[in-house]
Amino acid sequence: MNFQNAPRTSPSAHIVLIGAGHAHVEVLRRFRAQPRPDIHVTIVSKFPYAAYSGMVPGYVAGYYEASEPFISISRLADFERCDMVIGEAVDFDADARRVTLSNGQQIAGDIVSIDVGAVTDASGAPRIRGLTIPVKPIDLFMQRWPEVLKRLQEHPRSSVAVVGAGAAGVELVLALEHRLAGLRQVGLVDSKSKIFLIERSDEILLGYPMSVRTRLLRILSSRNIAVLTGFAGFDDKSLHCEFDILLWAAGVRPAEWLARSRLAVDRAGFIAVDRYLQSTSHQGVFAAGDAAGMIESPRAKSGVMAVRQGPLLAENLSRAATGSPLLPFSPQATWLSLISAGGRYAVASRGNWSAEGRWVWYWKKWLDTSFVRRYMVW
């Protein structure tokens, strides 16, 4: 069942947005640009800001200041008929369309949309004397990044490993190497410090064409980053060092509270949504970004997909509030991927096409900074 011909729920419909992911940021921007007197919006976010994932590698590499990758959700939500609640969702009753926050506050809506991203599954991480930091949620990783820099300077010969060789892991390890190279030049890190990229599968960047993998393997080798594929575990005898820092980018899982929500989920436990981005089990509940699993057209988790879902999600939330027919989301089969390579260098790909160079990095920078500027409110 969906909202295709549902009557308007009330004279003034209440839309509750749980999470400030990339799709919800666009929803807020559109409702701010064209406020609706018949719709009231409440945005629930753990923080008054949201990090744009595309700029995180540049921040790690040292190209962006700490504030640059962030979008101010509190400013974006500062418009008539919109409330912002700072709090962490810990439970959701899908039948009642009601979210419970960590402080006990409960908020119910006529329509609810969930865009809380995913959480890095670090259940396989070993206990080490140093730091183990999951890459997701991104906001928490950004908060903890200064700990990494402090640890590197206090222990100049630290061995660092990024676990997970998808696009996020490859970007992160190359950004880290670039940052370490700068610290070495000023004598803050020893030249004997080592960097590893660890992958359980036999190949890095699964799902990418061979040309992209070949390009990035060459770049990783040129930066003296040890790539360990087919990794059996941290008790593997082929591993001859103990790590001081583990940055965990391998695998994601949904937020734990979603399992108690009664929402239908896909095989991985993410919210099952139909072509309208609406829950397959609960009318009036929508989901987007990494929190959603598109049942009819599955796609890999990516920031690109969340960004593309934003405009359609905003339109369907508005239509659901008035009982209008919903519009289908048509995800692309392929899309542009830009993988930064630490310095002012990056690799581009779409389908079987790929390219690399400084120009790709500047292209990526322009796209990333343009995206964040779109949401600046003065």
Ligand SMILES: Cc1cc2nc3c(=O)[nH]c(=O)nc-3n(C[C@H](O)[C@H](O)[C@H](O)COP(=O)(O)OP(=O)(O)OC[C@H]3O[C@@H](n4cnc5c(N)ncnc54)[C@H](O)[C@@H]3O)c2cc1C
Contents of the next structure:
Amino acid sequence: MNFQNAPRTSPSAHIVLIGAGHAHVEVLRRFRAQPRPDIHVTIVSKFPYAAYSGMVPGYVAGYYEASEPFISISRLADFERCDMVIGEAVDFDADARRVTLSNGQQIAGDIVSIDVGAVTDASGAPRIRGLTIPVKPIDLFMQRWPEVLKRLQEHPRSSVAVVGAGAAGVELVLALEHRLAGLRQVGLVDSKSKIFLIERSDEILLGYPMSVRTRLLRILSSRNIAVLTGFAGFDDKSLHCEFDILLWAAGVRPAEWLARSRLAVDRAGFIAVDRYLQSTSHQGVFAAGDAAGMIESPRAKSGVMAVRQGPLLAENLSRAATGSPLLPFSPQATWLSLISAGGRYAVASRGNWSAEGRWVWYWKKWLDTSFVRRYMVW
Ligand SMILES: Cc1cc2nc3c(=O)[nH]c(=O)nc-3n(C[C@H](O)[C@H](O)[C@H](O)COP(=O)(O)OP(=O)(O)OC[C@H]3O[C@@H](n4cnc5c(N)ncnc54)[C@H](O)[C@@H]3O)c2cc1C
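Could you please show the structure of the form predicted in complex with the named molecule, as a counterpart to the form predicted alone just displayed?
Every component of the complex follows; first up is the chain already shown.
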């Protein structure tokens, strides 16, 4: 569905961006680089900064300072005809294109775009006496990470499990092992502390080629990480171990408030968007990143996809503001995946090709830091 029949939005259209996800930072960068006198932008963001997921495992491993994986949204949004509202969206009325924040403030736009990511579905997490931390939202995970280090230092024999062996879970467990090895060396953690990677399916890294799984299983085993696949759930009596820390990286679900919005959703409950990244039910409402489900060409949720959507989303928001025809987004079938493996080591893959080594880690570091640098403004 195209936007041309949508309500009049000129001469001065108000575009409301909800969430400072990976696609929206690019939208902001583009509007900042070429401000449009006929467009007013408002960005609603929970925090004045946004975490870049690609660098989170490096932060856990101890390679990045706490500030490094963050993009300053308040600086990026500091340009004429842009307002930034720090607040949490708790409701969205798609018919009125109006968002409600937790403090009751309501903001309506001629055009609204939603890039709020997804949240970890930790509904299957057991009650444990220690910590259970969902990895998403990432900014909250980063805020809580110091609790993990504190607990490991206070309870040196803690056993830690990362639940969910997708790319994020595998990266996290290897990063954690690297951090623990460092703490062990300085005597802060007992050498008996154990690390587990727990996965419900029979395989780790579902969707990745066999060569990548084989490489990472070998690396996990060389780091003494116990991989429990085919895990039936925490009621499983066959599991005779107790965990002190659970990092929950298994599965994502949409934010609950989206379900009340009247937007059409895909099977998993994410906002259904067409090839223009526009809601299939509501013209003038766009969505990108993990929050969106591309109905015509579904893809696994990833930061790469959110980043790729950014330029097209910016263009289509502009076009929607002036009633011009929208452009289609053509997602790639395969893309480069770089999985960091704890120390300065990583595994690369694209399609059936894969490789590993220290050079892959430096390649990933270069790509990740370049990404964040692109959004640094003073
Ligand atoms: C540890 C880890 C490592 C990963 N590494 C990679 C990787 O190397 N490569 C890759 O492709 N993918 C990776 N991913 C996946 C990647 O994190 C996500 O796919 C990506 O972040 C999705 O981007 P997004 O734009 O949808 O939203 P997000 O990056 O999740 O950003 C959403 C933003 O919206 C804000 N927000 C949320 N709710 C609200 C609200 N109600 N009101 C206002 N603001 C709100 C949040 O604060 C946040 O700033 C990784 C994930 C994890 C957990």
